[in-house]
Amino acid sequence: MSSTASDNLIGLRFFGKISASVSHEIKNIFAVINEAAGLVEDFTLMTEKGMPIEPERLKRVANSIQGQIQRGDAIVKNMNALAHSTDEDIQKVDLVEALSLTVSLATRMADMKQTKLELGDCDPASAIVHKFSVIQLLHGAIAIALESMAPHATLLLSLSAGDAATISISIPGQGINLKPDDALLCLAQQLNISVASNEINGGLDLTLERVD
């Protein structure tokens, strides 16, 4: 296998993992509108019988039921946006908007391993890449401190800007000294993506070139 054809399907198994973890969350929406829909059916019967219902719990599941619908757009407009990070090869990609968006990608994953993300401090900064590809990189950096962190704790992500911006994903508190994989060193490299263990937090350092 040539080595455009693996990075390909390394490319499409990535947005096959993001599909799947998209699709089990909205089957999860579905399944509590539905629990909703079969409480106003509850509701309906009950008042086709002579008995009062209180507007409070019609409100209760009204406000259920608007609130599984946000959730749902915010998912579905989140997997849109990784769609369509595929549209140029190479663009001017808003790196806090691509680190935003791939903590949202990425909150099911940690919710797996009953931890947290957190966004920290982002300095303005963008990097002409391939949007879809720093994405999955930076996925791919949030995976492996998931792997190594313990239950409820928490992964920081910030991005600081400079000469150069620098996204950093520490794990703090928690003495963990992050390693990056073959995989991970191997796609920064086609990205001109320097990464790097930070030694004073333990994390570790992606820095690319920034432009205005």
Given for the second form:
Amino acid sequence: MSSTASDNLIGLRFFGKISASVSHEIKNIFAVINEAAGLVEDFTLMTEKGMPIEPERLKRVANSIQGQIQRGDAIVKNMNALAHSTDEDIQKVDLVEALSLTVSLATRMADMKQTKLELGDCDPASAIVHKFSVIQLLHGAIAIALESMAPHATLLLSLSAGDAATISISIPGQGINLKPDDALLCLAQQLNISVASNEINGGLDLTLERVD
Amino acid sequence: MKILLVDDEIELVSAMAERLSLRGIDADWTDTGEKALAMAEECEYALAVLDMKMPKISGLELRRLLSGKYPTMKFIFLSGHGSEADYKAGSAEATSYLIKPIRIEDLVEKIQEATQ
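Go ahead and give the structure of the form predicted in complex with the partner chain, now that the form predicted on its own is out.
In what comes next, the whole complex appears, and the chain from above leads the way.
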């Protein structure tokens, strides 16, 4: 896969977009932990004034902090996985793992549109591809779908593997026909991935040559 | 005097309301703009503290909707970003603008300044 300065800039923009989303979420996590720690401090000041603390209140705050740390850990792990997807030009990529990572990275974008992402049935499959670019392509396809979706709708992503591997993106029960834009088609062409509209469910099918 | 806190981070906004109540400030909270609009129909709020980035109705949009109906209501914006664009938008449309994570004393001070 050869790349031009323009391709690099598009890839960099995608990385920047994900980084901005992740850093925003981490700031929110810090903010929640900050308030939880502040509450503990408030409870301590109350006890110094002779007001007893209910153990349940403390337990609730501790659970909140633990939950936020787990949330932050998952976000940082995903960001780290994306960062390492640039380590090699071409590599054997576990497509289920790449799809799962992309869904995780796009969840906040879906949340902001009050929509849901659901990972459906996924057959195990691998392909020899540039991992970062595949994630970029999948994220782009998800972004196109989210633009068409009404609040509270669900975007279903699945992977079927036969002679080739096909990642399907559809919005069940909404009667929406997804159309790829030029940027998505251009990136797909560079990656030798075919993008086609699925006439049955109105979704997009991304098909790659698979390897064992 | 009652105030309304709106942020889609439920654990953040509920803890903030609890901490404000311990400081003598009566605060209701909610996690969406739609719920905030409904709550404002039922209760008279002197001030609203709004997260700038929320699903569907952003803090800026919510501010416009609330101030259209309740012209005396004051506003404080919270942002996780602290970007220049957010700062300009927030500063132009609210009494105060704070970047998360905040110090509760700073929020109390801003609430008192705005409602005096």
